[in-house]
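Let's start with one chain on its own, the form predicted alone, as structure tokens.
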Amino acid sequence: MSTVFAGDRPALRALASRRTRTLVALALALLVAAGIVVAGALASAPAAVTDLTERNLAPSWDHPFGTDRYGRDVLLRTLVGLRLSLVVGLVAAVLSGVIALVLTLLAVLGGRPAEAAVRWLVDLFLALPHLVLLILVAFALGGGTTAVIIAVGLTHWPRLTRVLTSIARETVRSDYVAIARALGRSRLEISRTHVAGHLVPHLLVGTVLLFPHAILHEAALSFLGLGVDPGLPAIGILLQESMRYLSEGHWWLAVLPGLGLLLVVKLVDRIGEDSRLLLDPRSAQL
């Protein structure tokens, strides 16, 4: 048995130092997100001041990202712009969450015409062009900030309902529910206890694996001028503006935003890996 032990031994310090650099990958990540919105929100009031004399400069010491027409310094402009898509993908990517929840809660405990009503609604979703749904609820709602948010909201529970219904299905079927139902417990007590506690690691990894997306269609609907508030410097308005100076040679009014976004969806999409190896319980390979 001690030679069965200690066989093992290298196995879980492999694992064990697995989670450990999982970890500090994700603290350093979540440091990095909660940086960007630290600088984005102390840049605010500096990004939108202007000087005339310093106009469309390239990149330089004094401005590593350039200025705009304005002379406004792009860098402080693209911090305030990826802060407002994080918090805006965030409170998307939270709605969605909520709303998948609750559909998913609905289709197992409603009984059968809950749960095909449930998929038919997610397979009408899905069916649709989801940029062009995007668009239609933003454009309806009138654009804005909250348009955005709830448009964004709106479109991207679909997935993460099938998955979580499949999951709360297998839940539902197990030994210790039919034990509770045959102790009289009521459908909505075993949902609270059992089927929600059981499905809250994968609506959070879920959550966090929708901000991504939320991030990328804000900044599209922006671009497409139905996104945020156009006073607001978001990512997606700052590309749209410089769309007509890229002809010009400024190269920068494009380029560093653009990339400034892409690292912060790259980030985040680490958070959610990184958040789902460590809260998948089959995720044997940590």
The other form holds:
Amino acid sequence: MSTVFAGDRPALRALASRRTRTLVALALALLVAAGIVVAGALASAPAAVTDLTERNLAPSWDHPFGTDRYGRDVLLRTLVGLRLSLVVGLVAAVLSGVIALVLTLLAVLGGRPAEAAVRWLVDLFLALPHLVLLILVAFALGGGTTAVIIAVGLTHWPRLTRVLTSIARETVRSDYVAIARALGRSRLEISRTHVAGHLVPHLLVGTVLLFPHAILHEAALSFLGLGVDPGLPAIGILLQESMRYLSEGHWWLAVLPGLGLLLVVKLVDRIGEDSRLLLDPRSAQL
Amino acid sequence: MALDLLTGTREPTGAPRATGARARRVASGALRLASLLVAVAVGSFALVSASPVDPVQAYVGAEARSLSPEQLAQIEARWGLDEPPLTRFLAWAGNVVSGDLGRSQIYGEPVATVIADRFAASLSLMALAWLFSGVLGFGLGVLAGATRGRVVDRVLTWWAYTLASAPTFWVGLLLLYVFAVSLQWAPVCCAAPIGTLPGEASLLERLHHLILPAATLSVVGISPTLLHTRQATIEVMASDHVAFARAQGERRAGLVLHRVLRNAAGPALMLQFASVGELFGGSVLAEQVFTYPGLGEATTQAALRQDIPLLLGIAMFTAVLVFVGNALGDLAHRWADPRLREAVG
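Got the form predicted alone; could you also share the form predicted in complex with the partner chain?
To see the whole picture, the full complex is given below, headed by that same chain.
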């Protein structure tokens, strides 16, 4: 590390190029994600077009993902579904990120009892298997697309909150915070000037990394029939419908939309990891 | 720490103190479990009560039109739905404390019986998957960590990250298509051959039906264990005592066998036990794909068909399951890593 500061050119250049590479990769990934959202919006009308002369076709040049039992193009339906996944993931991740932030602020500012209360709440939300909790919340909200989005958004904050509060606790215990306190700074001032700076990158990266979980959980709920309205071509719904046609050999109905979901999840994960590399000074040099 | 070891001034851990600490740990664990269970009971009851779906309508379904409003009101009164929520909760909670979880509406049996029967089926599935993913994840994790940066490691790490992004039910569908539909090596559904009762099926037949759902669960469950074990292995391989052993001429295989395995086992065991909740979530999905009649399938049915007593019973039961998993994980970690035992006293 000291060599970097001593002006070791090759090391500096390597660092810069790595940073540039990460930035380019991040920009590309974001572009692809935006492309899927736009394509999904454009595809929503043609995806519903049925053509009974072209039913149950295997993948070909005209229909890269094949067609389903009503002759609808599976690629178009997959695109609509992926867009839905991204939108659900975005709303849910932001919702969970905000909840995690509010609870962390409460724990930091409210002193010991508030911290204990937040920790207990985190434990409580982790006490049930996540899927069971999701099922209960979706059930309470009466099912349907909005219910799933809210259920997924309301249940993904505990682990992030745990990470954020432990970072905040660590910072509060550090020497410079002790000095600031000795100098008579209030809790609010210390939180704003010393703690917030540590929390923001973790909050941003943590929220992006919630995305993949949220997407997979939405798909799981929809697959079970407890998620988005059955009329919508969400990936979970597509895969649930495909189950009836697997035994007839219509593999493309299951394999390709699922593969699309896998790629989108990996894409979002990549965005999260890249932004972590850029935002976290410690990992920037690894 | 190292100083302590060299000079032997470690605090002696007296037997009475150790048992005292253990008793305290058990007591605080029991208290925690009780407080969590009460909160889960209150929370899940509040959630299902908030549901806009009318349980009476859901129960009678299409027959609703043939029933008079008086008859519907009768059902409502019989179920106690005309009482305020607090009264209903106290009645339900009182029954739960005395061991009565109520009656499942869709199976027509006591909830406790349904859960016991279904969980017995799920348990074999989950246990098999748990063993598979634990052994494979640990072994491959050590392999990846010991060959850090080489092709083996890169392939394994990439594979683990990809699997972590794969939806469980999609993996299940792939396995179903390849092994059950195309190759016909395994049955497409259920826990026993069609036409036989689960009790009558032979052990071999049951295993045959179990293999695909279990494989689905373990394929998905491998990656966290693999990645954590890899990290732990890398850390141990970089430690002073491994450098020392290497300087003495020990080879890589010996290093892994004698220095790494035990150090990496603790975290892996803890993770594996703590993943019981995830495992159950996975089994809900896998059982749906393979129509396997376990507790996971019952959970889906209870939610789809508004069986509130069963749903509440499952919530309570899985909360205990997760708690026990975490407690066992702590114990296993402590057992594998003697340093933790001393740190507590």
